[in-house]
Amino acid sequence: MTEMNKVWWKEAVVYQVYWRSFYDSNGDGYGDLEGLIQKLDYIQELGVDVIWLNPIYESPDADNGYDISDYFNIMPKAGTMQTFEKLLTSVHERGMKLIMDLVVNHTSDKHPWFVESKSSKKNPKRDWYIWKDGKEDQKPNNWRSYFEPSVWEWDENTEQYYFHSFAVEQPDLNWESPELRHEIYRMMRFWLDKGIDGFRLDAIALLAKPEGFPNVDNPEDISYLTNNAGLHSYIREMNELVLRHYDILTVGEAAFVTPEEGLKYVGEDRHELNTLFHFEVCDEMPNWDMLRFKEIQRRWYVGLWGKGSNSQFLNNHDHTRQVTRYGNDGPYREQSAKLLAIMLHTLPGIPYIYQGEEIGMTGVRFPSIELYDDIAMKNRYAEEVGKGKDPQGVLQSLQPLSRDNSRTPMQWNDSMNGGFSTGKPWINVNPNYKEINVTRDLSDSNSIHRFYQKLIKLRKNNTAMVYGQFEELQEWAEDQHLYVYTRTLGDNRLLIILNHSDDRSFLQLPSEYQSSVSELLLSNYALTDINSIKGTIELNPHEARIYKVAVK
């Protein structure tokens, strides 16, 4: 296999801050930038290198900041530009880096560009967005949007439809317009010149639209919105005119990509992005499925290794917390959270930690739709109930994957609102904050948080976890619970053994390993005979171990 090029961001561990749910410094119920500044020591002590900050730009907040009305200013809920600059300085002073979330597929319908665009068919910015005539009193085509039954919204004033891949309040930009593209690049340079360390590019796979906008056979399968012809010429232009001039980390959010498609984004010979998020796990694997997960990992390893970089994550602000969705958030919550951590930090790719994951925060089940905030969920609820379906049944079907599962406030301590805010939080705190919180974890040397610290430190000291080749032990390749693999760099080899199950498992390693294991580096159970793996090993439920192995 090819050796990997060494670069700082491949060695990074990223911590995602969904700021409105992180820490509220002024009691208005929303987390804010000042609150983040006050908690930077906490993030630094975890050992991470990079903070990814969800959108903080001026926004009416129809979709929690992903509907931007001014790219050059900060949303008052989050703070001011002065606070942002203080945050950036404070992050850099601690030896960390900051990447910003950037939405360039669409804007808010309140953005001055869109206000101009829809003012008249002759406006110079008319073609900065996508406008079409209807067909015989019908919408221009039958496409569905992520958040609505149609991508088209009628504008009375100019008697045309505009295109929105997400909510009605989020009209898509027309990337075919060179003027629009260059305005976007100017804005990106504005932030990079301030000293930020990169971008997470939201919905980047959607920039190019299918040519001719034809009807599709199955509108519900919205993959036709992504990865269309012309997309990569836009990203290459962005790299040529902006990205390559800065030493930064770029990660593209790319839905519906295979490893073959993914390589087009991140191939080191292609000069587009550094790395990407694919969603073969989070969007396409509703519940834990070990065999499917292994198969996804294999394909992406073969497709990208030595050619481009991947990311590892099982939850974020759009996906249910990993210990609830993919682990066990009941009797084995702590063990399961630690196992998932070991897995993500030892598989090939950059590990992402979503705030609260490091204390094993869980998903939530609010009893009524009124307590939810997620626009995607609320729109789908209204649509399904509108078809005459039972409201309680619809709610129950939408709860497991609601984006609000991961958006409840960070649980800092066992005081009111989990110590998140002295005011009424914008969304309710998970009721289990008295048992699950930062203060409790910091006081326990065996907590999930303390485990994350050890794991991140181990990754820093073992470059095999970053640059090492990945290989499964074939004896367990088709095992539904055991995941056994190695990472090897030169004569440094790590053996990872995971029992992702509520039951005990037994295994006997091949003789070459029984005689070559030298040290247990990390385990989520207290083991007595820690360095021996001779004979049959008994693994507890959700047990995870990392061994150092002598390479023969």
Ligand code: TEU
The other form holds:
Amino acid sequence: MTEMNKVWWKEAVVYQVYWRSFYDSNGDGYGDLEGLIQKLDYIQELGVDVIWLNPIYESPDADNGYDISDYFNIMPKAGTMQTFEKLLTSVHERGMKLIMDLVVNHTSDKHPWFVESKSSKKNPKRDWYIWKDGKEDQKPNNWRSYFEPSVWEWDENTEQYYFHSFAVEQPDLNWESPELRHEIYRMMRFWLDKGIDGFRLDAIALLAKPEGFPNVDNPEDISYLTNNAGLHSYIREMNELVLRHYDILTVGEAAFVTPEEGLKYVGEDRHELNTLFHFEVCDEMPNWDMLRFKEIQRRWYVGLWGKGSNSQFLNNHDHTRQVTRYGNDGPYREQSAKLLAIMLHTLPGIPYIYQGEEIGMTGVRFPSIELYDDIAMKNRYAEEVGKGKDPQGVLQSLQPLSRDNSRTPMQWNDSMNGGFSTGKPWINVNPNYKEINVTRDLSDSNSIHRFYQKLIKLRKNNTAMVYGQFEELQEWAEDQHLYVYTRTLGDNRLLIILNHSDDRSFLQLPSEYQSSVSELLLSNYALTDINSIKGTIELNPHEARIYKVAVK
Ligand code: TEU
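Compare with the form predicted alone: the form predicted together with the named molecule:
Time for the whole complex; same chain goes first.
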């Protein structure tokens, strides 16, 4: 595989800020941009390069900002345009970059465009959204949406249905309309000309709909909403008219893609996006499965390496906390959080840190549906209970993967509300904030946070972690707990050994490695001896090591 050309965003570590849960500066119970500004030193000291900011645009907040009613203004609970501009300046003054969430598959149903479109079949903006005939009791087809049993919502006034891939409050934009597309490009330039450093493109795989909107055999498998004909012509047009004119990072949220499909988005010869989030792990692997994870990593490495860039993450604002879902958030929480960090930062791809991951924040279990906020969970709860299912059983089935697991407020210290807010937080703080918080981690040189700092610093000094070829040691390729691989760039080789298990593991490396280690770069146990690689190695539960080895 050829070495890919070097560029700043490939070497970046990205920190995702779900601002409404990050830090509340005015006591209204919501995090805000002023609060983020006050915490920029904290983010900078972690060592990250780019901040990904979840949507801050005007929104009725049906889906926590992913239902936009004005792309050109900031929602008041986040702050003002002046606060945003102060934030952007402060981020740049610290040598970091800021990418924004671009939500253009849909708007809010309160967006003036939709209000106009909905007002009459003859309105000039009617075709900025997707309207279809049908009868009140007969929908245009049998598709279901991410958040509702159907993608169709009846409008009594104009006696047609409108299409929504997500909630009723989120009507899909009609990307077949050139007028709509050019208005979106104008909006993108508005933000890029302010100096932002790129976009995370929300639900980008959904922009094109299946030709003719035919019924499907299995409505529950909503992959039919994604990766349809015409999609890449839209993204290429977006690149041609907007993206290619700026030195930016673009990352597409691409649901239901395989490496082959993913390459269409990020192939360097495709002139579409720089990189992507695929969901073969977070959407399709409910619990940790090392063999499946290895297989996914292999396919994506073979599919993209040398041709396009991948991303590495195991949680975000839509997916529960990684140490809970894919690690051990009990007795081995610290070791497990550090092992997952080493894995994500040494596998091929740009690593994303979701706020709180760097202190090992965990998932949560609220005792009643009323304490949850996530529209996806509440809609699914209502749908299932509406079928006559036991409410408590439905709640318990939805809790593990509820998006609210990752949306509880950042835990800054052990004071009220974890130091997040002096008001009543919009969502309850995880009760473990007294034990898990930033202040505690900053006071401990062996904390998860301090480990992340070392790991990110290591990445800056070892370009093999970015551009090195990936190769598994075949002796452990089929091991359910041990993950052993190298990253090689020229004569710079790293050997990574992971024991993803609550038990000890033992292994004996091939002699070529035993005699070639030159340095133990990082370990999540108090290990210092580079000769620790010789003979039979005993690995503690969730032990992870990075060695520098000579290339023979
Ligand atoms: O999520 C999009 C979404 O749900 C899927 O496309 C994604 O592939 C994956 O399945 C997530 O589990 C985005 C935002 O991240 C989410 O917060 C919004 O609710 C949604 O779009 C609608 O804007």
